[in-house]
Amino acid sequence: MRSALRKLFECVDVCLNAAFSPAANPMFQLGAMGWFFYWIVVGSGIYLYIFFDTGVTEAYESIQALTESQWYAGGIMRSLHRYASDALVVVALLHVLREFAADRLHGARTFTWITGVALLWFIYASGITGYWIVWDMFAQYVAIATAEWLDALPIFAEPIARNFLHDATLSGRFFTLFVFIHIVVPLIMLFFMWLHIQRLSQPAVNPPRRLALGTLAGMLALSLLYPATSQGPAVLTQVPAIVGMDWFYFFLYPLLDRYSGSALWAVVAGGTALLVLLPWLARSRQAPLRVARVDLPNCNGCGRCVADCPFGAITLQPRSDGLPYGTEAVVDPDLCVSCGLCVGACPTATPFRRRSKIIPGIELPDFPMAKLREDMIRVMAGIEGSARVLVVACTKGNSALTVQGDGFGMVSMPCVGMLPPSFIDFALSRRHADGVLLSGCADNDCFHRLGQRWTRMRIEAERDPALRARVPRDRVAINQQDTVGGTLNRQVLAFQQRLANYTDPGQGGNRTCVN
């Protein structure tokens, strides 16, 4: 099944690449659009509120008052609330079915996973809750059939369900608990949202400018088109016939008219409990590595470890060892994922050295530099023709599994962004290659987050440790496309013919070539 869904992302990515650039794929910025989704549903649901009447009979006359009188503020306000309320359904919903086909889901990533099982709760509660204080057909249709769902939990002295026997029984102090329950969820929510990103360096909450814009626009244009609107004031005493359903929160609400509310909560528990249990029931298609590994006396403590690692695992501590540093760095077991990133970023980290071993401050014990330069050299060896490419490709992407031809070879490793900019300087400088081609995952996409963004900015000499501007930069290529269906080999190809007709290797380009 995850196979199947990371063939059906993929090939959705191509055609949202095609349509948005990968640089504003939807796909790609899943978690920072529930973060805007969440941001638009606050705002719009303060401005709600301030017109709100708590009352029983009083919240359905205001809702109507802003939804007809104030089309033009009020309306609109209520329009953007349900939207992008059921938008950030489906994007939770998707990130959830994302993280899980990419394999995103276990080590240091097992704590964000199962938070964000718990953000999903939250989502339901707010919604839920939001509809019922609504209070036309639809929201009595809610209340009652939650009431009655909730009755079937042996938690409550007497059951809820009975203060919706008549209008009567239904005193303004419950209705006005709903309403305190749906201002509170989304507050507590958002402190499990901070959960859910605290472990992260650098994490995406906020999408890009023009995709933020045009998705605003587009929901203002779907607000203007078809506002949302009140059912009818719900009347206790009647049964509502036929009610208008938001099948993005209420799709098993139905189920509950034909099976029992406790089979129904065993199967909502169950659920959920597979969810929390996923990343200890699928395993990992890769074996795991061994985690960073420090050697003191090539770590004079610069940082730039620390400040490259996606999850936060590495911290600079008080010297131990003596030398006249004042830091070291100290990596947590328990939060490292064995990308590499580190080792990309380790100033010792290069090929060049001749009368010491190949030892950097940190490395991968799985994937030592010393062992690196060997392959490089082994694998460049076999190369012939008159534009010879080296590629690097990451192992989490397909990339290795579709490259294929003559004039070049390949080496892999966990993450692009492994890769110091010094082996791109000693592959080149020493005539090894003629040019070199990083691929890794999709643009924007990282299995590790930051391993494309930091080997650009690198290569861009906008990071430490830059590639050196000795470096001709029209040799370098950086694969930011897709490679399903075998694209990459069309890329190296390519590549090829630009460094065949590249006739001034002495002269350093201004740009890194882009596939």
Given for the second form:
Amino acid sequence: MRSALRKLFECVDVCLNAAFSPAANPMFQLGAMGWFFYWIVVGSGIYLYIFFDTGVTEAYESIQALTESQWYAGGIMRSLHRYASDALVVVALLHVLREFAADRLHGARTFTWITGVALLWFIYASGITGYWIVWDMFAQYVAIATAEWLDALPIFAEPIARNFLHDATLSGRFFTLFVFIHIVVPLIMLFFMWLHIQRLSQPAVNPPRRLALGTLAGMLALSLLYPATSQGPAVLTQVPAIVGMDWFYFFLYPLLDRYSGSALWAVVAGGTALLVLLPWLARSRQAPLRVARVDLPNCNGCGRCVADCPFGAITLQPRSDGLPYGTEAVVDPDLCVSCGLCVGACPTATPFRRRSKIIPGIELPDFPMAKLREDMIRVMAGIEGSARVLVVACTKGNSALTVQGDGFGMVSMPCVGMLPPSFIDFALSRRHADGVLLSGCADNDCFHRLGQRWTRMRIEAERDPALRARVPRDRVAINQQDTVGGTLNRQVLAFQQRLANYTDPGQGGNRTCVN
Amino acid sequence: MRQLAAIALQVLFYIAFMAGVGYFSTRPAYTHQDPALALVKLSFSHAGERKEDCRRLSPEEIADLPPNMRRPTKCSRERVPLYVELLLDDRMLYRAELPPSGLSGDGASSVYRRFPVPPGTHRLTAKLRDTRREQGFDHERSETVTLSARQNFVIDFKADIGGFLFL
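I've shown you the form predicted alone. Could you give me the structure of the form predicted in complex with its partner chain?
Full assembly next; the chain just shown is listed first.
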């Protein structure tokens, strides 16, 4: 199921990449879009609250006045409030599915996964209570159905649904309570949203500007063309037999008319338990690697690994070995996902060593840099021609399975961000390859979050450790791996053709070995 | 040209997304209850009689109590379960024994039940036993009512204002 879901997402990604480019592909921004919709809901909610009156009849009348006599402001705000809430459900559920399909729920990510499951509850609690306070026919249905459902829990001495028996039992104070709940629950939700991203460094909480503007424009257009309206005032002496249902929030409610409230609680509790336990129930597609290890004699406490770690697993602490540096890197094994980005950031991870062994200040025990250097030399040995390509592939993608052909050698690692730029320099300057192709996950959808971004910035000399200026950038290519239909194969072939016609500036076709 | 195609695709995506959000925010409509039916709702919360009478304490027993807790009688907390029946045109709609709430069984008994019924004129009879008697009823009300489609007819019970309320 997971691989089918993954394939489906890959197909959608390809389509949306074509439309939006990977930089603004909404499927790569689901979490950030969730934040965006949340702020729209909060902003529009504050406006609505200013005009909202609590009371059995006042609630409906005040919302109706906003919708009709102030359609250009209050009406639009109301529509934005509803549609952004619905869109929040969509992106949150897609976010859950996508993280599951991409296997991003194990290890250090389990905490983020579980807080995300809790967020689903808050999203639904906020939405359901929001519908109560409009006090139209749909609110009447929702309030009574929810109260009856809550009454299935053996915690109330008296059925709370009795509050909605008839007009005499319904108090205006209820609406004060509803509004209070509808404000408090989203505030608690905001706390959980903050908690949700606590173990991520540089979390994406703002979508790219053009995606945000496009979405906002779409929401405004929808609000103008199809404004949110009420469904007639609630009348407790009448049954709201047919209601316009918000299926994003109430898709389970029809079950209450067919099964008992207890059965539905069992379904919801079971579903939640399943989601919470999924990191343990759904096996990781790849065996876990040992976490990063610091080699103190080679660590000078420069802090680049700390800055590049996508999960904040490395900290700088006072030196413990007496060497004349202020700090040393310390890895928290509970947070480390063994992505190797720290190795790619370490300036001591260089293959240009003649006498001493290659032991960087930090590295993955399962992917030592010395072995990477040997592997690079080995896979490229014996390859002839003027367009020999060294493919450095991320093991999280499918590149190892899809690349076929001659004239290239491949090494793989947990993330392309693990490759120190000096290795590219080494492969080209020592003439082990004529070009280096880095094949990672899709741009902006890096399994290890920041590998693609750091790699690009290092090659473009925007981030330390930067690829040296002497390396011809035309001999380095980054393939954003869509994984569909042998994209990498095509990229390798195209890169080889480009290399065959390429002459280094000032070299007349003969590149000099520079050590 | 390629950029134009990308923009067109973006617009299509936004339209599809917004149309989906707009549509499913209210449609398709859900039929919660057959609109041709009326609804009779039986709901009340009422405490039954105590299971045992209060017993008058002897002077010795009162003297044994701490001074601040001395009372002339001792009462058990537990209450009897309520027994309720609801009939529609002499047809039994609902019959149940409602246990008292609370860990000690000293709280009120509650019921909340919905009965969709055909509209029209019906004779509704509600009966309740809330004492220790084993046969018969302590409260009863029978009334002929005319129900319209989608009407929500409520049967409540308030002992302090005369028993069953037909609302």
